[in-house]
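The data below hold one chain only, encoded as structure tokens and taken in the form predicted alone.
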Amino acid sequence: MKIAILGGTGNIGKGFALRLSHKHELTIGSRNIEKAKASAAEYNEILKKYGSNNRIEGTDNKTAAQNADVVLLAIRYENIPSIIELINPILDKQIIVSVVVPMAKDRCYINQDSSPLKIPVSPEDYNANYFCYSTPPAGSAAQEIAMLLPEGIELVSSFHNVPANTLANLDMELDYDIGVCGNSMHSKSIVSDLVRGIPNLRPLDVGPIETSAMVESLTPLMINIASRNQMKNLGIKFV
């Protein structure tokens, strides 16, 4: 399968990019192509001496996306309109997964447009250093970009909860469970087997592309744990 990865040139990207080469053709776009083929070199000297002889490609987001039947935005948040605008006139059957977490740190926002829920403290407080999920106007990250999709492709929220240094760290065995969102049980089957191809995930049905925001907003939750209570690879795992 050739998978694309928008903004694969960043933390979250780079993991995706070494755990789904072994299985599939990847391909890491950026806004900046130069950047793309550098970190493209990076990622396979990676892979080389893992023993993989698996080449990963880079080029421009746009390129990447029209040649591939998976389509992973790894992208911060406010990039959501100019990315799907950009990649919208070539959409033609790929499939669309959102990986994206709309959070901000030291603030909670009801939405994008209200103001910030904060109680002022001094920057020295302890209490002032956390991550909150910023609830977008359509109610989650993968809602506003099904809002902006063309008819007819179909998207999966996935992936939200793996933390990006453990998944880009090869040396590190995953065990993790993968919340999959989405409208489609097509696209939501090949997404759970792409989560099924990197060992120890398990890839579990959330529901449709309503239910995002209940995995998005676990990423901001993990991150304030992790961080105030010193665990490191902090995933979910139901038992």
Ligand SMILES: NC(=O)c1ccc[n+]([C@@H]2O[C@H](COP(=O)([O-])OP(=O)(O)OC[C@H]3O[C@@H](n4cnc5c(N)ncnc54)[C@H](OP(=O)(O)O)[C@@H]3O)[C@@H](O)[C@H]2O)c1
Given for the second form:
Amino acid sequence: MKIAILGGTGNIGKGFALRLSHKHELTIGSRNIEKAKASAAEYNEILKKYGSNNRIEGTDNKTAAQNADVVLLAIRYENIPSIIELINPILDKQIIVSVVVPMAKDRCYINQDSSPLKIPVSPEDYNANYFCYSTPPAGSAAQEIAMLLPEGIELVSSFHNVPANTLANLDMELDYDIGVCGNSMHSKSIVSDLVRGIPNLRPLDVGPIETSAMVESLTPLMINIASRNQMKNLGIKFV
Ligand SMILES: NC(=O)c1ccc[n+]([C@@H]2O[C@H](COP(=O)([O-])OP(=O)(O)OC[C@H]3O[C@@H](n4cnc5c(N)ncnc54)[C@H](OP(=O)(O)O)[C@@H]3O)[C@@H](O)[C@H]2O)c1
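Given the form predicted alone above, I would also like to look at the protein as it appears in the form predicted together with the named molecule.
Whole complex next, starting from this chain.
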């Protein structure tokens, strides 16, 4: 399968490129073709050290998306509209995968004045560093993206709860469950196969695209727990 990772030069894009390249043809996209080629060369060096001859290619985001079966959006929420605008004219039968989590720091709801419960918050905790899920107007990042895509282009929302550093470290074994949300069973099964292709990741069907907010919002929860409890490489596992 031909997979394009838009924003493939970034934190999570690197891990996806490294982990998916052993079974698929990987191209990473960037706004800057030279940057994409440099990142691809860096990833290929890493693969070589692990004994793999697989080649990752680098190009601009639009060309990467044009030639792909699956287009993974490894881009921050605020940059999504410009990327979708860029690729919309060339979308045909590609499956779009969103890993996007809209998050904010220090702008969460809990506020001593506005809390209806008047929960006492200690001064140390109040305004302390933590992340919250920034619910987009449509309900989730995936629903926002669905509204921007041309009719007939299938969207799957997945991989939100995998930490980038863990994914990109090929010495680390992953042992996580991966929620898969979408309205098409066909495209969900293709993305579930991508998940299964990474050892010890288990895809779990979560429901239609409307369920994505629940999965997206687990990521800031995980980050807060990790940072407050000195835990590393947290992921989600249903037991
Ligand atoms: N990091 C994680 O652990 C993690 C885990 C799960 C999900 N996610 C989600 O994955 C997505 C990417 O996260 P990340 O941490 O990998 O992000 P990132 O490294 O900050 O950015 C990814 C790429 O976005 C591109 N970019 C930057 N500004 C842009 C703009 N104005 N327009 C278009 N592209 C732009 C850059 O590529 P070029 O400069 O090469 O164009 C950059 O390498 C986010 O939506 C995040 O919520 C991240």
